[in-house]
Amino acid sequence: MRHTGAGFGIMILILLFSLTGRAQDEKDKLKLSGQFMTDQRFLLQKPNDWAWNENRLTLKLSKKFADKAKFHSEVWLRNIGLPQYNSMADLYNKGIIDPYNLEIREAYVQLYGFLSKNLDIKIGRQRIAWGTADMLNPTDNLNPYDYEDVLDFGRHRGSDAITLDYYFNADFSLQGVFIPFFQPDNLPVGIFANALIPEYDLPPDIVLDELTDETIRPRYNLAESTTAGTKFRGFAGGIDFSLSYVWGRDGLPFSIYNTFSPNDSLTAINIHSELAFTREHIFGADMATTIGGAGLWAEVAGFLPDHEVIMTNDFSPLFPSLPPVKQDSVVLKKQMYVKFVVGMDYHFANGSYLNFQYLHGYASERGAENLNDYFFITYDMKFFEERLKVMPVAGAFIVSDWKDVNNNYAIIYAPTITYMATDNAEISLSAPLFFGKGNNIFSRLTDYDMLMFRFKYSF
């Protein structure tokens, strides 16, 4: 179960002021708002085996104290999981035949005109969105990524922070954000679990019995944890626009130094590996605007690590009557590459959609001659007053390689149909389908064609 106690005792005590304060405007009184979802996924191929069960219940609390402050929260209480016991003892673990947890994703109180009339204070676990892309944002980098769902695209989750809003006029703006505690990026569970895991290239007649692994978790304090942003943000001749900085650390951590082992078979090894997490520098500029009833985004970001990183190839155990056998290589070059996203959507006269994302180096990427390109395209088809919604075209097609990409590629096919059964009441029924070759995240999924059942409602 993941929990956060500070998170949690604001929460507590900002409720039980509020319910036992003195009486407000309706306005101003306490809002509860959320939703129940259930998440379904079994795979196409036989024999069918069940892929994704999620039941997750949200709840939102908000309230205003007059126009000088705003508490709000989010809760997550999810059954998520497939029951995995394996023995008479599992069965006395509730945690286990019945696997739960409980995520504040969001706990702050924000402060309006704090010390000058121009000034906003928010403080506590808050999510901070950077970026004018669609779900797709290189910019965003402040909160950890929640890589749980790899079908999920640009889920973070919170932090706890102080933000800073200065409001020159209606148009500009400076925000400053200071995040005391680093927090890694969490990695993908069931069926995904090996989607963002290296492969070794390893020779044909060498086998890899055990890999173990050991991460070097940066102290905390100021200056080994400290992550820090700061973004001005302007409207101008249409355009909403935005020029940002953060300082922090690479949420995933990069091996750097692998120590090879004998096992009992004489073509078998082990491996231990010693991981870190690396500082870098984050410059981003984004933009968005209408054309024509069109709408139209651009985002990029260069990140420029804090130094060269390097692997080391530690073989001495397997010679032990050799000196010392090492092998080292760069990983990451000191040198800025950078990541980038146009697209566009339009609305058409008929009630049908489209949306167009063209990505360069997805989130987990790092270094310039490992990024991808990402092509993303939706669209959709609105029926019976738009209760039903037909999305014949929905995935995205990917390139690993130009100049080889018959061995380098993977298409996501998603086609989904939506149901409102009521205005509160959401049902869709999708059919993700994944084809490829190479070692894109994405390829790698070719043998996990599932079937996904939605039901949302909203309250």
The other form holds:
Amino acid sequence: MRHTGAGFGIMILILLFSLTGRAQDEKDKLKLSGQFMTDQRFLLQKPNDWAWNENRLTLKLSKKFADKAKFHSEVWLRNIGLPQYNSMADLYNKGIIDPYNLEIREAYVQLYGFLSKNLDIKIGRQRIAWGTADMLNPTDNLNPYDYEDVLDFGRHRGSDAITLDYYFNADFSLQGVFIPFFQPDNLPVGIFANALIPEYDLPPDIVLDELTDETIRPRYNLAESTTAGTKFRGFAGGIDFSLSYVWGRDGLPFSIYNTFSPNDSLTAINIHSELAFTREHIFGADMATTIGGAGLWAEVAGFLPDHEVIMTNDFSPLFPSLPPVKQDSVVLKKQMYVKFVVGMDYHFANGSYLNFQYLHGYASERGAENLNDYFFITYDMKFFEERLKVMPVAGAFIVSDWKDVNNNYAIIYAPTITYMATDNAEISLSAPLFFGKGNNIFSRLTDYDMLMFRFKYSF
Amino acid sequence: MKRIKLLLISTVLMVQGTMAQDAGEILKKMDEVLYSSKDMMGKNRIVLIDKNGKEKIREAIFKQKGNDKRLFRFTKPASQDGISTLSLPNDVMYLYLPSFGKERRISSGVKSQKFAGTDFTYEDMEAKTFVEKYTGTLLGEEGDLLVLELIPKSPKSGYSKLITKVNKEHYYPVYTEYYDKGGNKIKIAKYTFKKIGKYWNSEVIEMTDLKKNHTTKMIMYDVKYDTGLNDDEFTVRKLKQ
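Switch from the form predicted on its own to the form predicted in complex with its partner chain and print that structure.
Every component of the complex follows; first up is the chain already shown.
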């Protein structure tokens, strides 16, 4: 950790020294821009509970130093969630009555032509977006996933990282990324809180009373907590392509040790889970091109766990008079599993737009046998000089078991209307409806059909 | 009598042949006028005027090298700030959306679409030469203007033909009519050219969509020619900066 810190310190000093020298060439002014957004959702099912309340002020501060360097930051200042007061004491706490948070999404300095004219370096909190697909990117694994809003597909948080890009020429480049410490994914909140938590199968007549857990954090050292990645990008024969590799850690934990203990009641038990984040190698490839006026893309990622993940269920506390009763099961084999996406889009002569993607393996799914199939489609039409956008077809069809589709599927249908009231003010109304059966992320949302209202103002 | 008819027909064919040849030369001269600079850069003010006369303003900066490399970056309004397009040879086009933080290939099918809500299509914005894009026929003269019919060479074009009027002395266009695949006149463009140094610059292009009665004025200013832009300015690396 000390070595890592020293390395970072030296790097920042070099950057600042370099930047100060170059600041004399500064022409561009400090630029403040941003957006205000309010996102309000309520359930269609009576009594029409409020499902989501978010008021977000995005502030972007950026400054260019001629063509030599750039500073950029993006901060979210948010009032998110509904007041959760339960006692008089809570009324003294503004954080409970009026929940808010501050989030630094990005804050970095980028130097162009650092040490060599073909080398760019970016240091600080940054979003490193990989992949050619539209929001659903199996190769986009450097930044932690931000699952907070499960309907905001593909959202990631920024990572504190150093990125180096070396450009061989206009068409070929090599990127190297170093992230010194591990940042896990953050889970859905509000009504989506249980979307990523699989259902438990307990023996009949046994009721789960209390579920507790503890996460095993990787040690903050080079071997345990760092993430490194590299990507070779090219353009040849009319095709953009890249090959990538990441040595990282799965952002969602596996349950590796569950202790079942008795409760005061005879038929109820408590479970205590130990959760760990698995080391993994990720090999990726992607491409994008155009054929016959249509945009086409494909992306594939092979995930190879560093070791087999075994989950131990320890029933010993339930049977104190017997020898230890434990049961092991493999929850993730040390075998490569492959996620991929293929997609296309097309702009019709009448101004309408079609986008279709087939995804095998959602971001939160792990292990070959647990990967589901997703078919996403959107079709939109624009009216009144593009001020009004109507999206009558928007959604997804998900199959979690092809042998029994009737009981293992989900459908998301989210027709949307967007109106640009002015150049900078956008109002949208959407009605996400969920249908489905079985145990997949979106079939767990069937009770949450909702109406979404969003207003955005950019400045 | 037959002899007279044959003579007339052959004369007409000869005249048409001569005019077609003239049209080809005119297109070449137009290209020499419009695409003779090595590179250019400047700013664009785009004024969108609806049928009620209500105006919306967008601003952008652009850089261009030769006739097949162009970088276009919006600076206003705030909702479009930073949105950029990079056009490269062989119909390769990238779009950069700051909110996604990465570039995206744009399909060539987008060419007949309106460019950023204006009355120009991506095809209109192409920096390809007239000779590359059209087969011309000289229809005649109107005062100090030459009238040409231009047929797009690419079957992907959104137009069946263009009728353009060209300044006879300096060979820049002053007026163009655009016809859709059904032969209907759908748009007209008016050009105001001004000489900057040794080059003629289309200072104002006013494009009107006749069906929607909507007009876009594209005003170029702070234009500089031959500043020595190199190919590195027209790369995905630059697009993302």
